[in-house]
Structure formats: C-alpha cells, structure tokens
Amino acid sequence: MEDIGIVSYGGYIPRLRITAKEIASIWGKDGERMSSGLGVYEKSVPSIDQDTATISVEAARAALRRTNINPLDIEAIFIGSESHPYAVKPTGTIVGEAIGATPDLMIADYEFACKAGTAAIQNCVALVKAGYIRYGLAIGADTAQAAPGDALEYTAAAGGAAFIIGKEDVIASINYTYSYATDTPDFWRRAERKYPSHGGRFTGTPAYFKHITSCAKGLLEKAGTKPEDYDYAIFHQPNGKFPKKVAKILGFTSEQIKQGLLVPFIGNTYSGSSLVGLASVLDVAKPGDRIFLVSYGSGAGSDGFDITVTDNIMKLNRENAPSMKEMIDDKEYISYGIYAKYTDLLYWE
C-alpha cells in the first residue's frame, strides 16, 4: 500500500496576547473564576494587519522551510476557516501567489466551522492517492470573532497550521480517516452578521461530545486499535476542559493529550485548533510514534485520523521554522483597549 501522508508542516501563532483576567475586568467578572472555569488563561490576538490569509501564508512558508519541496510542485491549496477575509474572493489564491505556487492549481476555501482544516487534509490525501496531484497544501487558520461580553470572548483566538500532503518522503503516514456528521445547530453565524451565535450548554453533550466520541469510536473500530496503542491524542480544543473530559470518556490519558493541548495558552484557534495541536506533536515526535486526532466543527461534524510517524521525521529540518512552543513563549501582552482596536471590536452592525 502506498505511503500517503504529511510531508512537512508549519504553524503560526500571533505574538500578541490578552489575558482572561483583563477581559473579565472590563465586564465586572471574576478573572480567576473565568480562567479556571474555561481552562484558558490567555489567548492570541491578531495584530491590526493580520488575518486568515497572512496566518496561512506564514504557516505555509514554515512548512516549506522545513523541506526541499519546490512550491511549483504544489498542485492544490485548500484553506479551512471561519474568518476568510473576503466574503467573495478566495484566500487560497493569495496564499498560492505568496508562496510561489504554480498557477496550474486547484484552489478552494473551505467552511465547516472548526473542522474545515481537517476536511482540507482529507481532500488532499484523496487527490494524491488518485494520482491527480503530486503535493497538496491543507491549511486550517482563523482569526476568530466573539461579541463583546460573550463567553466566547475569553477563548476566540488567532492562529493556524499548514500541512503539505504527498507520497514522497512522508514524515507521518495517514493510515485511516473517518468522519461523522449530523445536523446539530450548536453554533452559527448568519450571512452579513459580524459575530456568531451559540447554543450555550447545548454545545456540549449533544454537539461536541456526541460527535467526537462517535467519530473516535468509529476510527478505532476501522483501525482495529485501542486508546493505549497511541503515543499522542489530539482533540478539538474549544476550551481547556472539553478535550480533557472527552479523552477520559474515550480512555485516553492526560499524558497522551498533554503535548497537543495548547488552548490554555493561546485560546481556541477554531479551524486551526486541532491542527496546531498536531503541529505541536510533530515538533517532538519520533519514528514509530502513533497519533490519534479528532477534530470537531459546529453544525456539526468530526474528522478522525490515525497517523504513524515515519523514519523520515528525522530528516525533516524541523529547526528551520519556529516550534509551536517557541511561538507560544514569544508573546506580548496588550490591554483590552488595544485588543478592541486591533480586532475592530468597536464597530457594530
């Protein structure tokens, strides 16, 4: 069977941060209580000149710096996001031009809430397997929005990750993928609306937990594996508590999810959420390590992946781009006023 999977990867996290305490102070809330309740202490914030396109470009360039792949050999670019900068104009063409990809290119912008990036990976895998393309670039990135004072404001963050998919010099083989989806309206944003709406506690049991557990169980059955067969596990991380709880439900340990759990330090990067976790795992992974990943997108669905790290990971120039930890540690704190300015928070429909 052909080895198809990740050939290189890169991530990007903006360096600006705002703490949960700072946000809570504006709304007369207890910052300590909000932080502990959500399991999120601070979140990344895009600067005034950063958006999903610039984050995608940075992540893609990081992936290219780690390998010798010619950008002209990338024949598909798929970008998953809830915050594409244009309602009508693709983000993918901007990225393709910026990285020097060939114009003979398949491009599509994807939307499926926070799982659009993993859907992009699945489609790149399919195109490589079918022989239509040599390499595909799959990206999940967001500059997430939240209405002022809403519970989402404490977690909605910015960041993303990019993965070059192919069948030459694969560093992480994608052995199996499995998806599960239903019409569960837990989170939505109508056309022309600036901020999303959500179903409060409804976003938990019938939405996040049902879909991730159903997808995970389906993937384990398809792969013929058990939780203890994996070295790392990554689940969509809207806050710091949900991924820990779903891991426990499924039988995964806190040690398995520790490396990929970034949300306490950067918040929820939406379409980038599970993918920045995967990038963090690949930063430290060794040959033979097995990775279990399940994303979640409101509306609602999950994509699952069974991944095995190959010997080629040792040949990848991981040091040629910043690790996720280095980007998390490289930060500058800002006030709520600067946050409001940079995220255009004061504009109201």
Contents of the next structure:
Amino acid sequence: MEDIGIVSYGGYIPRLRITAKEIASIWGKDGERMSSGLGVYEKSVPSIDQDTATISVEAARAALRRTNINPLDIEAIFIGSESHPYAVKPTGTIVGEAIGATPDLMIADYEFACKAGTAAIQNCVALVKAGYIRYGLAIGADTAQAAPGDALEYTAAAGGAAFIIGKEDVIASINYTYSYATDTPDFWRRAERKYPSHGGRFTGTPAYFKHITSCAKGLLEKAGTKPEDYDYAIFHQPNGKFPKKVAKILGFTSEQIKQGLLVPFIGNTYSGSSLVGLASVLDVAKPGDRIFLVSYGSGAGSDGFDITVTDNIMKLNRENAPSMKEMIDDKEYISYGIYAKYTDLLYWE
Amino acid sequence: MKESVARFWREIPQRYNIIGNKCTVCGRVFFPPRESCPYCRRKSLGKMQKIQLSGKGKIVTYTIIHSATEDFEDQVPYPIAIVELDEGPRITAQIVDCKPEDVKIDMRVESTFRKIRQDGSTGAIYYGYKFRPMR
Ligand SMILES: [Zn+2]
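Output the form predicted in complex with its partner chain next; the form predicted on its own has already been displayed.
Full complex below, order starting with the chain above.
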C-alpha cells in the first residue's frame, strides 16, 4: 500500500488567556466549581487583530518552516472553520497568498461545525491518492464566540492547526479513515446571527457520544485494530469531561489521551480542537507510534483516522516552529473587561 | 473606499510576505521595492531583483501611541517601532504580543500576520505584517 498522509504540520494558539474563575466572577458563579465541572481552567482569546485567517496563516507557515517544500507545490488549500472572517469571500485565498502558494491551485473553505478541518484532511488525502495534486494543505481553525453569560463562554476559544498532506516523505501515514453522520440538531447558528444556540443536555448522549462511539467502532473494524494497539488517542474536546468519558466508553486509557488533551489549558478551539491535539501528539511522536483520532462536528458527524508515525518524523525539523506546549505556556492573562473589548462583546450599530 | 481596496490589493505581496528587492549592482536591499537603486541610478535599471525578506530584525527606535486615529483607538496604548530587518531595510510597524513597557531598543523581533485594519463592520478587512518579540 502506498503511503499517503501527513508530510508536515503546524499549530497556533493566541497568547491571551482568560480563566474560568474570572468569567465566573462576572456572572456570580463559583469559579472553582465551573472549572472542575467543565474540566477547563482557562481558554485562549484572540487579540483584537487576530481572526481565523491570521491563525490559519501562522499555523500554515509553521508547517512550511518544518520542511523544504516549495509552497508552489501545494495544489489545494481547504480551510475548515465556523468563524471564517467573511460570510462571502474565502479565507483560503488569504492564506494561499500569505504562504506564497497562489495562483496555480484549488481553494475552498469548508464548514461542518467542529469537524470541517478533518473533512479538509480527508479531501486532501483523496486528491493526492487520485493523483490530482502533489501536496494539499488542510487547516482547522476558529475564533469561537459565545454569548455573554452562556455556558459556552467558559470554553469557546481560539486556535488552529495546519497539515500538509502528500505521499513524499510522509511523517505519519493515514492508514484508514471512516466517517459517520446523521441529521442531529444539537448546536447551530443561524445565518446573520452572531452567537450559536444549543440543545442543552441534548448535546451529550445522542450527539457527541453517539457519533464519536459509532465512528470509532466503525474505524476499529475497518482497520482491524483494538484500542490497546494505539499509543495515542485524540477525541474532539468541547470540554475536559466529554473526551475522557468517551475514551473510557470505548476502552482507551487516560494515558493514551493525555498528550492530545489540550482543552483544560486553552479551551475548545472548535474546528481546531482535535487537530491541535494531533499537533501536540506529533510534537513528541516516535517512529512506529500509532494514533487514533475521532473528530466531532455538531449537526452532526464524526471523522475517524488511523495513523502510523513513520521513520521520516526524525527528519522533520520539528524545532523550526514552536511546539503546542511552548505556545500553551507562552501566555498573558486578561480581565473580563479586556476580553469583552477584544471579542467584540461591546459591539453595537 | 473603492480606491483604498484597489491600492491595498496591489500591495498584497509586500504587506503579506515582506517582499522587497535587491540592486544586483551594489547589493543593497529595499523595502518597499524600488524601480531603481538610488545609489546606482541608471546603472541599476533592469537589474533590480525581487527578494523575500526573512521578517527578522531588531528595533531601532520606537514610540508608544496613546492617542490614535479612529481605526486604532481601541488598541491604545500600543508601540510603533522602526525595525531594521536583517537584510538591511528599515520598516515602520506595530509591535504586538508584548506590553508597551517591555519594548526595548535593540530587541530582536520577527514578523507575524495580523489584521491591520478594517473598513468598519461591513467593509473589507486588511491583513499584513506586524512584529513580535522573538522567542
Ligand atoms: Zn545599487
């Protein structure tokens, strides 16, 4: 079987953080209880001059810095997000221009709640396999917004990760991918609305858990593997509790999910969520390591990936860009007042 | 407003990627790119070569803006610096990812991709380079 998979990767997390405790203090809630209930201590916040396009550019440039790939050989750019800066005008063209990949390529923005980035990876894999493109760039990034006072305000965060997909010098082969989707209205945002709405308790059992477990089981069957065959497992992380619970249901250990579980320190980066986890795993992965990843997007669907790290990871210049851990540790705390100003909560017409 | 979108579009290679040019007669590097070299003048015509600058450099001098135009007033106080790039040219840019009091002369900086401004909530968004402390 021909190796197709990840050739390089890069992530980006904005520097600003707000703690769950600070948010809770504004709304008269107990911060410690909110933190332990959600499994999230603090979340990343974009600065006033950052959005999904700037985060995507930083992640893509980090991926390029780790290799010698000529950006002109990137023949497809797909960006998954639910916070594209424009309703009409692609984020992908901004990124394509900023990394020097234009104009001889295909570009499209994807949307499927938090799983649009993994859909972008699948489509790059397919195009490489079909021989249509040499390299594809798949990105999942978001600057998630939550209504003031909503439970989502404690977790809605900013960040993203970029993956160059190809079949030369593959650092992590994508052996199998499997998807599962149904029409499930657990979380949505109507056109023209700034903040999302959600089905409260409905977001758990019939949505997140059903789709991830169904996708994971389908993938294990397709790959002929068992949970214990994997060194790392990554699940979509809307909070710190859900991925731990779904791992346990499926028979994965807390040790397997630890390296990819970033949500306690940065919050839920939506389309970036499972992908910043994958970037964090690739930061430390060794040849032969096997990775299991299942994303989740409301609405609803999951994409699963069975990945094997190759010997080429030792040749990748991982140190040419900061690791996810370095970006998590490089932070500046802000107050709720500054947060409100930076995230446009004070906006009026 | 239309004119400003067109002008921005023409300058995208410089603003997104800090692409300058080099006089192949004397070796001097320019940003923004120039038609001819002011030192070699006519000799440099047709000998100016496009060059991708590294985006790395150091702060030569800076000032803290406390009173800004409408586009930037929600960011005050913020530092603006003259950055000398490793290739030689000096450019003026905003310094981000650090507190104004932490900006120092000779501090090493690198470029970062940010929103520069936007035409209100309905107009175009303009992206480009700013600089941050090198880590
Ligand atoms: Zn000259």
